[in-house]
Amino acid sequence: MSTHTNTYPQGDAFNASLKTRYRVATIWQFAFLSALLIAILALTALLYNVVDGAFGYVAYDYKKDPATFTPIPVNELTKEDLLVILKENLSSGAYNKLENEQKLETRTQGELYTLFLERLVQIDTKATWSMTDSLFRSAEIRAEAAEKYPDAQLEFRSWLTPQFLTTPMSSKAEFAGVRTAVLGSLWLVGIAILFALPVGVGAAIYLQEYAPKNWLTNIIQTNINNLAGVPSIVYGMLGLAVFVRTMEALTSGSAFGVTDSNGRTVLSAGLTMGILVLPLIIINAQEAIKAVPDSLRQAAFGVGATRWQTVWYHVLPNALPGILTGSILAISRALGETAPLIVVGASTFISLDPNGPFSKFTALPIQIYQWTTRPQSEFHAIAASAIIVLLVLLLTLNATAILLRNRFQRKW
């Protein structure tokens, strides 16, 4: 005959025991509320020093005066007055370039006076300061800006502007914009999605409704999700080795009579974030899929559909909302990329933009990297202002993820 000993502590044990439990729970909420703060606090100093920088002072001066190319006060100047000071002062091969890029008569008075001052004028950066030391040290920028560069004009300048969203790139950082970086982005992304979506779709509902459940599958399922984290530099290799080499007639448009290009373009770098994407696409479908209750695909198999009208008419529905969520979370990380696109031939500077998928391009993140690298501090504060326009996007992409998942998500 047993006997049962009972083993929970009694009495004073038991407080004891109690008090402990408590102590270690709330050293255990300490740590998580700690790592929450330093994760806050991270994110609070890079978001800081990213605006820091796009915001501040800065010291400039003309290297010719305005005077020399017209009585007119500047701020006065018209469309036509412009257009006639171009003509008379620019190379004839200079003028000829901006006139094959665009017609000199059709761009916008604000166009013409960037030219004007990019072209002619030449501002000269003399020196810029973060936003943190013009607001508090603004007496002594001032100052130092009188006794460094006596000539030269002191202002507080955003780099983050209109036209800072709406001009290609320029060899000056005063004139230098976005525009065809983003372009690039967004064709990079749309060509990525087109090829990414269904095929990573497709393969996800084969795996998940039609596979068998054999060994076979089982290493096709684990190669997924191998290649889900595979350095994006090695995709960046197979792009460069199938869709810019083996594939040059179609990539590069020669199979349909373009001849001005060759396999750089922005449809082997969509192609190749396809590629990279697509593993996260299936991997994420496949979870948006099997969250589908079990009991709808019998009761459609109850009244005599096929495999076919289940998948179509009740699981893709209803899976619709998750596959569209990680789909958009995964062309988020594409937009974000460098290494792929660099060994596949993004440019470091263009001021074109595509105008198809045989086109040339850049992408923020390509455009980013080219201005941190240089050595002038007018570059980094644009390089400030591009990143600001990438997280933005970045945001955007996640924000709409949210959404989608908010307004079509259903309870089981």
Given for the second form:
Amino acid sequence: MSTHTNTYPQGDAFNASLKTRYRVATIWQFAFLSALLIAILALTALLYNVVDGAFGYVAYDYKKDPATFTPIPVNELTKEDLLVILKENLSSGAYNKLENEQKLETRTQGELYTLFLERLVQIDTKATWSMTDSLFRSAEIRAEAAEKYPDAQLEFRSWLTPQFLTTPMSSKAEFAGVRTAVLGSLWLVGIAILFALPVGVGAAIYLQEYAPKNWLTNIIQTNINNLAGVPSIVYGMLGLAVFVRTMEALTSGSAFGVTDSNGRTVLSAGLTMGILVLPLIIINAQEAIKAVPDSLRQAAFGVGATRWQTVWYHVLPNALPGILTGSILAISRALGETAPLIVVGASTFISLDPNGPFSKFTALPIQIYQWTTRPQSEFHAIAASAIIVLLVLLLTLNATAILLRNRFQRKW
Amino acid sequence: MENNNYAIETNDLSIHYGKFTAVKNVSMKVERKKITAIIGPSGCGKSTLLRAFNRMNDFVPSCHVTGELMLQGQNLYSRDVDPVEVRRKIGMVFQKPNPFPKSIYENIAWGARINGFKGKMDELVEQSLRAAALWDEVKDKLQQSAYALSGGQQQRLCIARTIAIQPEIILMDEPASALDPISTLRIEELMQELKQNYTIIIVTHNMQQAARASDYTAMMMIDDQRAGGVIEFDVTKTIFTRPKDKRTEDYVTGRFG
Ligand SMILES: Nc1ncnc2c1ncn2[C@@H]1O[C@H](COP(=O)(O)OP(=O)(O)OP(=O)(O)O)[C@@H](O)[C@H]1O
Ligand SMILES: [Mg+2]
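Coords for the form predicted together with its partner chain, given the form predicted on its own:
Okay, now the whole complex, with that chain kicking things off.
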């Protein structure tokens, strides 16, 4: 025993070495904490930046005074008043066009009021201010607005309104909405899921449970891993070449009797997005399948199950929460992708809802990109609002992932 | 075929992982409705040999088997034999209890169902649980999770699950190694009851268990190429009292290594 005692530090020497160990530990702990703080800071800055643009003061003016249309103050106009005003003041061509889209009597007061502002008094935004400025420099903003735009009214507004969600694209920022873009994005994601989920999970099952481990499967696996890192624009080019051009007869719907379309449809784009997320779905599903313990497979084989029964009754149900979570996270990448959509030809100005796989479409990121490139500041404000909508959609998707996981993760 | 007393016979059975021979030239005859213990130091290939008996080694890609494993005159490794059928006839209980993450009832019913069981499921579940000496403990909570059972109960559930598919042979790989002495004894008692109807082959590190519970004992040991082999196979009593091989004597008396 005594021969061993000198091998380790004792007494003061031990305490000294312990102190050094604690010091190193503290330094590392601090480093990790800083890393976390930096991450939180970056995310907060991002969120703040977006929210900052979506709310704030706006100075606006009417091209025509509302009083020339009605003696009633604008905020007291009823639906009936508005119907009369619109009928009297719109050109008959414009009026009939609106009637054709949707009978005016069936529209809500809010919609009619919007029409009134858009078509008749023609609201004209002079300037917008960010939320921070509006909150902390409101006096200066008032002075500035009064000086530069003496006729304009100043109002604190949220650019993100219920109408913003339900109205289609418009060339005037004040009346533009994200309805078309949101629907387009949902179509895209839906088609991507329909394509990529079964194919991806199927491939993952084959690779994990059936494929022999040899050089060929190794090559395939490596390629899948690498494909997950290929820049998205490359998938866009692939989609353009394969879905838009080569398979145009199918993706435009002309093979099914649709005549007024080319290959730049929501179907082509959805499939492109599907291919884009496919490697991610495969990898995630493989991980989920790998996490199912082998003892469970052995238990199933041990009572005389075939490989298929083992996979279907035990491996898949146990991997399902992981597969779903992984897939949804992969899909949410598709929701935010812009580059491939530009390549496969998303429309930049479209106000018709996508109504089928062969529709033309636009998507939220495209819309946001479009609006941010405009010089007028009101477009930046609605771009910020659209970003919030996109973020909420993403959050919803991720929350669904968590809910699904908890729901299926019924641990026995 | 020549002797119906044998449940299973091996002739020069060797098991290789890639180029490495883990078990070499095992020839043994396992008697019907008896308990045969396989003992030997760690890494000598006991589990490997046991898994070869019901072709569980098929799932190890590098593993291949040479020689013969005869069940009722048929080589289980010949091409026309379906491994699923082999595992249906030769059930296995694993070292770590591995119930399905399902209810107790379903743990037993599943194997029966996929094998096309046509009788009354409730009866089968009860019979199997009774045979595994678990019925009284779980009869009121059949629909509860099997994971809520204790380790020993889980292991008996796994035995019940194996009995339910009515195999001819039951393989057990250290079934009591994770259990306390009382649960271990219960499993041993259970084996004595089961041998009325089944042939049991058990791997164990517990010498007393082998001596107490088994009728025959196979002693395994590695040679200088690290390949395991059966160096002595005899009636348990003989192995423990008058072993022929010096290494067996050292091992069973605890003087090994
Ligand atoms: N899947 C495998 N792949 C490669 N070699 C293996 C594999 N399983 C076991 N071996 C090797 O085969 C030899 C025998 O292993 P085995 O598990 O059969 O020993 P054992 O007698 O059951 O040991 P223990 O008593 O520790 O369980 C060991 O050398 C082991 O390393
Ligand atoms: Mg073992």
